[in-house]
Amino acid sequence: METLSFKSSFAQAAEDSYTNFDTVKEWKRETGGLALGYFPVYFPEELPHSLGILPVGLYGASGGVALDMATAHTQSFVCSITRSVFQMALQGNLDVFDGLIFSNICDVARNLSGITKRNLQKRYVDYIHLPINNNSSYATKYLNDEYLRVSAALEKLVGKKLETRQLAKSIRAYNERRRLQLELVNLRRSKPWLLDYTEWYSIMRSGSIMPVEHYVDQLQRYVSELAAKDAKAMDRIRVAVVGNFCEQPPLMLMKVIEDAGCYIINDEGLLGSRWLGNVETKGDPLFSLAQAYVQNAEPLTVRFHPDINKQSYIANFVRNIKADGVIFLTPKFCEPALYDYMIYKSTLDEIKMPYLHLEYEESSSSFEHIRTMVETFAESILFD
């Protein structure tokens, strides 16, 4: 069976989300609507969507811009995604967006909001403060109020009021996107030989820039055709990749991991797009959206939830997905990723699960040493 005839639209949209955003420009010309760029990991896309605003994820330039201006404003020891997004803001790549929004996923992202607002004073730049203590009885109300504040700013930006019925409709659209993405995640885990990582990544990343209705329609057909695809499995180990939840690793790096003898059956890239799961639309949809975030007991590195035991989680998770090993793929200078590495590796030692730790920057281009390390890692498992 010929590989899906329309998958090129995913690849084009994904490539476009690095620096050009031509997809966004075309959408704005056709609809006359506004666009909002948001910094990962998690952002409630339903809020701008319900007001007719196109939400677009800012996942870095993947090495596509020089960092000269950003380096003049930031320390040398902050992550690459922060500097590349700020560089794009300063040199005009993000001018297509009518607003930019950040959140408190880490100290660096928190401060990125401030320096962006200071340097782009004529642009709408906002900051959404997600709750720290999700076990508090007040957390849902707090987040609901924060969503109301952001919604009011978006209403002012677009010149119309948020309607409850329209927000519920938006939540249903993103519920469907999350459902289909999770279906693709499960298909990849059960039959990872059906698609390589580059194809997988383009499909997932394009969901952060394409209008959700169009994306869902394309993804529905893609998943159906992929499930019927015939392909032969190769003799590779099954690895879970952990740590790439915010700054995106170079695709060539992921290809090196695959070519070294690994099936990547799980990774955290673009995790926020599907992490929230299904959101209830009965009653007050805004409150339901806040409640879904607060009560979600699935681990998200940049979010603390006292009911989550990360040691038990990682042990159960790698067993459930039948992983042969774990690759910790952490961006340089990313403290949340390194904190999780310290937690997870002690548990993997206890259950005797092999693991390997690698570091990267989004602009990395030389991977020969990584190839050697991964080949050695894979061979040690295959021939153990």
The other form holds:
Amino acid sequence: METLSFKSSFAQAAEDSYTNFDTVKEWKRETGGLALGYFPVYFPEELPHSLGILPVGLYGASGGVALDMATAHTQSFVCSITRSVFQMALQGNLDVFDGLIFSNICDVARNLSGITKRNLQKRYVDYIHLPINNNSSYATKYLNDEYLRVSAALEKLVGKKLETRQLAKSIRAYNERRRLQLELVNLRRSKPWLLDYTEWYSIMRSGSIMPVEHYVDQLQRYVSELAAKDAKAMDRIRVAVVGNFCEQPPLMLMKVIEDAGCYIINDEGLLGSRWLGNVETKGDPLFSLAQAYVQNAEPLTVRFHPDINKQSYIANFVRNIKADGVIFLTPKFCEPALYDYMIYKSTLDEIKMPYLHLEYEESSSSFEHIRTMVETFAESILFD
Amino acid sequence: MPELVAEPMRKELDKAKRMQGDMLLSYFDALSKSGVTGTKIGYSFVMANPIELLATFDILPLFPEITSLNISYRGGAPPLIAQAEEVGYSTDACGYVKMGVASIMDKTKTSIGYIPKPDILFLSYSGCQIYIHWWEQYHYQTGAPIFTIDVPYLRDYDRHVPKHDIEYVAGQLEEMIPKLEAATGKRFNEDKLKEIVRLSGKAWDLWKECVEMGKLKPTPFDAYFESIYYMAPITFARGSQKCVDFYKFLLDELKLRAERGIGPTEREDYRLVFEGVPNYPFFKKFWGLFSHYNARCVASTYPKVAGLVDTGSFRLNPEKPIESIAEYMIHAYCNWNMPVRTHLIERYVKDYRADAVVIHSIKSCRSFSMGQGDIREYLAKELDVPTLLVESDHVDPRYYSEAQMKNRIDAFFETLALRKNRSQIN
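Right, and the form predicted in complex with its partner chain of this protein, after the form predicted alone?
Below, the chain from earlier opens the complete complex, with every other chain and molecule after it.
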């Protein structure tokens, strides 16, 4: 994919990724290419990218659309991101996408794929079943075949064949994106005072919509500048936020948490974009991409892996990142997050790590009670 | 207030329910004695369980969905749900998970007795994502190992199953055999598996004949409310001669009812298709809201969670036991995508000559319920099939409002009556 002439700032691109997708429209105008929208949490963006299709994450409208149409088709007890993405599909915000793709992160997202297909019958709508029996000797072969199936559908959509060399090149581009994002993750953990959550978030979110080469180019410069920056640390507690891997919390909520006396040293926002880590590009790149998913032993709430022990993972994780406390930030009605909360909290109780559980919806707008809770939480740790 | 009990059938033609009840009691009895007999308990799911393979190793399956629904049916859900919520489970979590976890907390006695803890957790991941999380809860609660069979979702909108899906599921089943040998200390006996698969296949064939009796006009049975009883043995007793005998008995009973023109209501004024999980705490009252109008359900989707018996999607074959179990595991109702599910309901309306569709949406189960509004939109707006969507829960009585439910159902039947009158005039 060619580097584009237009320059889009992180903040502008992030803004475009909620409801208007102008960055995508502009890219399509300039290149004549196709775009594919994918529902979180993880999607192998390399597949469409290698065919010249722009992959774009659909992380919800965050209150930017009324949910009247979606409400008729979905239940009142489903999460907001599902309803806002479906609303956008019905009212036309997603018309810019030539295809939409989902995966098995939860029952709600899974059924969303089906009702989206029924309502957008002429559009390419697909669903990847990512394996969960990841210590089975059949898992990688299965996922390799599944990626081949999806690639064949994308090839049909775009009218060209996937080439191994091109796929390896795409993997290298996304490897670089993941490497830089992880560098930023580490920088935030070591010096959280260097950037606030709003800035961090616009960088991560813009990565879900910007063409990867352009994004990597800007991110590289940003990370070097940030690493050289100096700022004064404040007297705040270091908290790890857990649970916001799919539906995105309102930025104001994150600001409230910061203002109440916390440095968010880690969170799961847009986790799927960096979670895979580095993928081998020698040999068969498609197989390597599948293998990287199957072998990745880092927990992802929406993905089961028989070899992962979540209890020892969370204990080691909070110790390694030197967290003072954990804030479980779970979207309303998000069952996967609610069940992991139960597993993690029992371990935190054992290791005496303070934690707080908060719920949100992407369109929440009142946070006064949350401010009080977080202030109390932070003070109880600061003055312990 | 009308009488809300639907039992106009002669007792001699309603014996299968009792037979099922007795089978269930002896099954619960075997579960409760497992500690004494030393029988290994394998927690399993209703959807897509490889029970034939477990039975080959004499593992007794325990289905927390079945124990929980029975506890709930006997009014025992609230204390268990409260116990789980006290330790931190959310009101938004599935009621089955909460009941399951609470039912094996120390000193918990449920309304059906003590529930034994698992020796092995068989995670057949088909049609329900919460299965994963539920089994993880048990795993960390009890330390029991999880044996996983990952079953890919039906992704194709024309019901095509890719070859790599079947290879993947069959491969995992093969991989599980040495694990089962190690866990039980027993050698794998292929002949035994083939015999169990043969009996399983016979039971499925008979059950298929039973569910298709709903095509008769009038239907001799209620394919939703009565099937709730009839569907249990195909899950917990499948692969045994007893299970085959039960479905033979049921089929004969239904045929006799049909011959004598007897059914679950006085007359058959309305023929309904039902989608969704029932409301167990108020099961008979809920049924009464429909039977009061002499409405009989002629086809329903819920009894197909154990296997889509009437769609020609799978057939257990003793000559290919592993492959045919793999195929079966893919075709659990909730493992089908929404458009295919919707078209199945559409087909039921046509083939079973139904007047309307009722959707009971439950808060606990997003797998079943998410998108049922879209099914309603399609049926009502695109096919002009009267469709009622009501919401409550399958185990949590807090989400059931009887007055509200009755109002909605009464209004629906008023509309159906008007529609019927209009069509008779025309």
